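For reference, the chain that follows is the form predicted on its own, supplied as structure tokens.
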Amino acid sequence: MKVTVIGTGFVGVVSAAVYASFGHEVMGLDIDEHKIKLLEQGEVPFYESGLKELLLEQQATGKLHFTTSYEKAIGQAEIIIIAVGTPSAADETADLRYVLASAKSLAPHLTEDAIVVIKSTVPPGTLEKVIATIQAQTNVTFHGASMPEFLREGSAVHDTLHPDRIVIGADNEFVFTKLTELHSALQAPIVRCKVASAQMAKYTANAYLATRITFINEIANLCEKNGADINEVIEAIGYDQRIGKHYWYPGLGYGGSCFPKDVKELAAYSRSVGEDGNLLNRINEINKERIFRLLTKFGQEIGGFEHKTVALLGLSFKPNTDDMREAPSTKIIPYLSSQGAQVLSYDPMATYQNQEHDAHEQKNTIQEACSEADVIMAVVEWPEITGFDFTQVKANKKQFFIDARNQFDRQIIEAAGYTYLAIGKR
């Protein structure tokens, strides 16, 4: 098929490269000339494991191209996939300006029976707005659909090639058939549903995972009060097949480009339809408060952060990505600076954009960050961090080790001479 993907961010580039690997003729479209030039040269403007190799491979076959021209990209396309950003607006609703701008720009170039698919995360009712926007600009018969993505940063290429399911929201058999054919190279189940159901499925999946994180953090708070160990609690409940041992992450709360945004937007959507006091709104608030509550607690336990040097290990919001969106470090560094601490950070991939008021310096190695630290705070479970031997950097003074992801063996850390602090453990 001839496929155009609008938007060359994380979802757009991964989707374009993977669809090309299925044998489709794919055009990636973006109005950002700099990004398109990079992509045409085989350079990905962000880090995602395995993506650059796949991109170069598909460009070499002639199946994948990039352009800034709507006329060139839309004129021959059978399927147009909108994969642009939907950032949260000031009122925490989904900002649809880029989705609707894409719809307006593609409309004059549509061919008969083309299918316009929204892959961006959007609330119910968005496809109707897109269709109305296109209809105002063309008389061509076209079709609409919703096909949300369920990718994880750091493993997006693998997730796209080995998905748990493909969700297609549409209202006619022609669209279901074509979009099923688009994914015929995969062995994944195809979920056919209403458009609104597809859009809600994406929000629901992320909101549920965020809820699990929030829930276990609340239990961790109680464990710290009564002497229980949160890891032992997770082990105990995990044998119940209804619960499982997977995806329990006590820590500083959820971050990244999806969970905070999607929970906020789903909460805002719930308020717009009269469901003001529901769980989603409270989850959003609890997560906002989480980091500052923990930093306050840790500060009390170490005698305050003032005049202390803190080694912050991990800047990105999770391992295997350089994405800094809603990363814990973006809140921790300003907070520690405001408390009078000097922050030395390390991350193997991400870079913190220093703010003028931040007393912060990024180092090239863990040794450089930790050698004279009063406090070591392990925030992201990069293998380079969790596998590091911290006996190498133990200074001849009292030092605290804050294990903000519960990844380290307490006995080993304490045997090295550190005072160990963690999540959900007294």
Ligand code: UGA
The other form holds:
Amino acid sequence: MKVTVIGTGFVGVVSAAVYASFGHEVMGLDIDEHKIKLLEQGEVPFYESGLKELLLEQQATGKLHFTTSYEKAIGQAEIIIIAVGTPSAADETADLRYVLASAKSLAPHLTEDAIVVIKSTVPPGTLEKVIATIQAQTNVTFHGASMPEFLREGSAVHDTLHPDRIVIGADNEFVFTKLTELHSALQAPIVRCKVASAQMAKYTANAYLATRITFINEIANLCEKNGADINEVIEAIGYDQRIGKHYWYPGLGYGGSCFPKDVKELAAYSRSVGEDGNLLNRINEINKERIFRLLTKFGQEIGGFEHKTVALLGLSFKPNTDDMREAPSTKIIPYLSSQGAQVLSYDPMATYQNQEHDAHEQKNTIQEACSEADVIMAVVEWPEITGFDFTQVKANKKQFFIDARNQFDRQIIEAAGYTYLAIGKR
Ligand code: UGA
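Previous: the form predicted on its own; requested now: the form predicted together with the named molecule:
Let's see the whole complex now, leading with the same chain.
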């Protein structure tokens, strides 16, 4: 099949490369000339494990190309997948300007019976807007569909090659059959539903996972008060098949480019339809407050951050990515600076851009960041950080070790001479 993917972010590049690996002829389209130039040369403009290899492999077969030309990419495509960003607008709703701009740009080049599929995370009602935008410019018969993406950054290639399900929101047989055929190389179950249901399913999945994380963080707060240990609680409840032990290690709240914006969108939607008391409004607030609540608590436990050197381990929003969107470090560094601390950070991939008042320097190794620290704060569970032997960097002075992801063994850290602090345990 001839497929065009609009947008060369995580979802766009991974989808384009994976569809090419299924044997389809794929064109990746973006208005950013620099990104397209890099991609044409086999370079991925961000870090995603395994993606460069897949890209090069598919480019070598001649099945995968990139362009900035709508005319070239749309004129020949049977299936056009919109995978551009939908960031939060100032009012916390999803900003659809890139989705609608791509609809406007593709319209003049659309061919008869082409299928325009929205993969970007968008609220119900968006496909209708995309269709109206296209119809304002062309008389050709075309079709619309919604096919949300569920991949995670850091394991995007694996998730796309082994999805739990493919969700196709389509209201006619031709579209459903074509989009099913697009995925015929996969074993995954295909869920056919209404367009609005597909879009709500995407928001619901992210909102549920964000709620799950927030819930366990709230329970962790209570464990700190009553002497229970959150890890033991998770172990004890996790044997219940309805609950499970997966996907709720406590921490600094959820970050990244998806959960914060998708919860905000659903919360804003709930307010717009008079459901002001909807749980998601509170989830959103709790997550925004969480880092500051924890930093205040840790500050009290270590006698304040003023004049302390803090080694901040991990800058990205999670391991195996260089993505800094809504990363804890973007709040921690300004906060610690405002408290009079000096921050020395380390991350295997990500880079922090200093703000005006930041007392921060990024180091090249864990050793450099930690050697003179008063406080070591481990905030991202990169294997290089969780596997590090901290006896190597123990200085001959009192040092605190803040395990903000509960990844370390208290006994080992204490045996190395640190005062150990974690989440959801005293
Ligand atoms: C998330 C979803 O997991 C994907 O299914 C979805 O497709 C994607 O958003 C999206 O909408 O594009 P992602 O943001 O890449 O994927 O990252 P996750 O691994 O889900 O982590 C999100 C945040 O939750 C991170 O800040 C992570 O540290 C935090 N988290 C995750 C926890 O605090 N505890 C956990 O147990 C798991």
